[in-house]
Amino acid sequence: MTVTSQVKPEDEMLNWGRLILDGVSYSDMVGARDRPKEITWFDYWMNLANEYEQDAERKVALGHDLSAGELLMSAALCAQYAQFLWFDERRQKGQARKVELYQKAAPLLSPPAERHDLVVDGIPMPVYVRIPEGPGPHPAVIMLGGLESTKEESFQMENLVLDRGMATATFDGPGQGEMFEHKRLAGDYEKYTSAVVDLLTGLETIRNDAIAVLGRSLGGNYALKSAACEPRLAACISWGGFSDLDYWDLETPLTKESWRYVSKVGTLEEARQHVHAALETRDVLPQITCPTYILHGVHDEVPLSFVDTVLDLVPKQHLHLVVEKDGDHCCHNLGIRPRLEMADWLYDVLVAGKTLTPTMKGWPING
């Protein structure tokens, strides 16, 4: 496939906040950036990935679980960003490697990560569930990931809720990770969304009236629908989302192919039709009835417009708004603040069950 931009992947869309804020360390990002010429990408993190393995092969082997679980959460974050930048078997090769990496890890890790095998409209899929310690039933956050990331990459921001004292539950849905295989990006992403609140409110260990879903950048749109689909959640976040795909000529080359890619059709232009349909959220979002936290960065490519729709639809009374000024996609260049603003945001919905004044931080902008 042919990428019409003539930056490297890794350039045009590499964002080190991202990458840090998410467990990969700073040494492995100055690694990649330094690599010699030889190397690419892809084989520098993939090797990188089978080194973590083996530290955690022989952790395991110490009795350090523990670590070993760590170890092999820094294995699986390698094969996903390894993978992330290209639309050809180095895709599925990677996304193949973090799958196996991840269910190593998912015992090991504290608390661990329990996989529940859902089946949906007859397609596989896997959910993992981290419950905190301490006594239950706990409130629970259902994690979306994003145009190229998987239920594997939230693992950080899975721990902030987790030591909060709320459950976590990561799925893929169309279009994502193990799903891609099987069914491509689609419009009823809330169908799957509602089936892990079944699967939730199943288990003795959660608070059936305590579950929010928190979507990061095209999770954040899933988020915003699931939200006003599924009248059981109890909070949502919108994490760097948007509410349609109206400004499609503004997206990088590079975000143009991932489109393309996870629609599964020919062209660009078969591509802005088919996302543009089904990522429409403006038809719902009047039908919100949750405490609903939005955050945009004013330097993210998604235009300031989208915070005028949710001005606009959202009803006002459930809206928490937060605009940065300095931020970009996702506020990711800000470190971790906005990640513990919206831990704390879901800390106080869904345990301290305050009733929070609707608020908009930020908007409008001044100077």
Contents of the next structure:
Protein chains: 2
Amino acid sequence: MTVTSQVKPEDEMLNWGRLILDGVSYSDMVGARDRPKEITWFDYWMNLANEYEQDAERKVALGHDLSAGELLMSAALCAQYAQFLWFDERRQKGQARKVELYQKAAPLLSPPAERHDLVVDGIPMPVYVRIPEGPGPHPAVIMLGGLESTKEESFQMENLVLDRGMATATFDGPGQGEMFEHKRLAGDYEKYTSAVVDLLTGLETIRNDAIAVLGRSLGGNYALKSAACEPRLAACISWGGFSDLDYWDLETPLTKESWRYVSKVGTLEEARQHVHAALETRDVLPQITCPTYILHGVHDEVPLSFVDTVLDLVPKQHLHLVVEKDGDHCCHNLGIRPRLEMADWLYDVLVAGKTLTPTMKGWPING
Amino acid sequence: MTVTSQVKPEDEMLNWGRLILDGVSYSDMVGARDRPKEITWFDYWMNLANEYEQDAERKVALGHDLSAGELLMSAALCAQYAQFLWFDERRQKGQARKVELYQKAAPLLSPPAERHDLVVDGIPMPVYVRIPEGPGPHPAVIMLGGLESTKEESFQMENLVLDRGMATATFDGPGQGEMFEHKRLAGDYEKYTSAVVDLLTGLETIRNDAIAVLGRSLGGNYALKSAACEPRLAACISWGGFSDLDYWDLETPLTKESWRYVSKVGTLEEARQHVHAALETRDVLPQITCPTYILHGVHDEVPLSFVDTVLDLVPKQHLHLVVEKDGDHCCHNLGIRPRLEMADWLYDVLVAGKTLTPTMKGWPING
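Complement to the form predicted on its own: the form predicted together with another copy of the chain:
Following is the full complex, with the preceding chain placed first.
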């Protein structure tokens, strides 16, 4: 593939707010920015991943598993941001390393992430489940990654959910992480969400009637479609998601490259056609029957017309709409508060069993 | 008092690594840096403290205590950094607000911070104790603030200690926080540490034989003297501390102002004389009889001769010396790793009861 953009990944990826909230160390980002010229972006982060891993191995030998888990999680995030938005051989190297490091971290996290090796339509699909402390059964939240994020990156948000008494489940769907080599981005992500619902309903520690889905960015699109198509889901959060890709022209050059990469096509025009068809949800949104939280930032590349679409199509009685007037994509620039709001809303719906009244916060934006 | 320095506090205080590790939101720091010219530094942070408090009150009303505690903790940190390194009326306004906000946060933290109202030599001295989950009795770590930090600011480090099964206790000594109005910086901080040891040994939830002291920056000086003078202490950490103030001339202008402020004297020369006498520990360091962890960054303003002093005077068999060649004051620029090291060392000594061998890491620096 020819990369048509001249923007360097590090220019576009340096969303410091996002990375820090997701657990990347501020000092490591400063180090990346100020690194010697002869060290590439990729090498800087991959070397750092090695350092964290070595530190973690030392910690395990000393019986300090808690620190080892934290350090391996940091290592996995370093590998993620090494490969982030590169579309050559670095991509798979970084992805493979992230998978390996997270797998080492999983049993050492607190609570641990237990690996379940599902196979869906002949494709291996590992699912990581974390169960909160205390007597179960517990509600659960299935977390969906986006265009550039995978099952290894939601650790911090998982912790907010776990702290509130809910389990978490993460996996890679079509076009993401470990599934990418087997299947490109497609129009059937909800099938894989449902496979995870199957898994969770079979676990004694999980409450079958209290399983939610939460997706970020492209994951927010998948979450909406999953909620529309999977009646067993008890709640849905679309965190910086979208209903369709009519706004393709507004995407940044590297995001378009990324769509092309995960679509496994040769040209941006083919990518546009493919994702436009695959990510259409408007036909199914009226089928949503569970409480649905939509978080949208006014400064997102996803245009405000998304909110109109939601108001048109998602049944009003289920809608909890939050529009942040100062928010960017996923409201990463607003700190932890939007994340606390989502975690507490999940607690209200799944743990406390509150019946929520339909809500519109921040909308209309000049209202 | 006349302020002799023309450096603005925000220039000196913007140690982003420190603030982020202590729990200040990256997005709030960006907001502070990029705030409109007509909003002062002080007003920016105090307004933000109000916002967090209002958010927290809303959370309490909804039954979301966990988020409320987090938000009030954020509010308290905002008030801290509003007043940080100002020496006029803003100082006491910010300090009082921080005290008020932390007091509201305390019962909502996880685990909660329980307030004990001690009186030492007629001076009220509130102590906050946090007890980890699980059956006790637990070891405990007394945490000492420094020149510009108080009992309200060690939340993140407390959490690392609590996660490893140890309780925490925080208070303000002479010259700090709530005690400042009653008593200036003096040469008897260890008396107040001992009062906290008295408190802790009277609690059923605490193991009397496993109480440590950990102090940061100036608190590291207090920790060393406390360990030397209080035989009931089972371990000591000096985190970016110092043994004496022979290096006065190397201090930054605002730090000198700060020494003068907490000494309640009129001139820098009086301040120098006062703190030089009050913070001398070399006469007592040979009395230390517990395992003692010294963390020092080579790029600290505290000169490397401190390490020589430690090696000369602290009994070798008790010494765990870590010199970080790339570290600044308190190694805030190195991310979470030095903090994990200290927390794990406390675990080894207090929880696991390991007998540690004397250690020198990173020393000699070219060795």
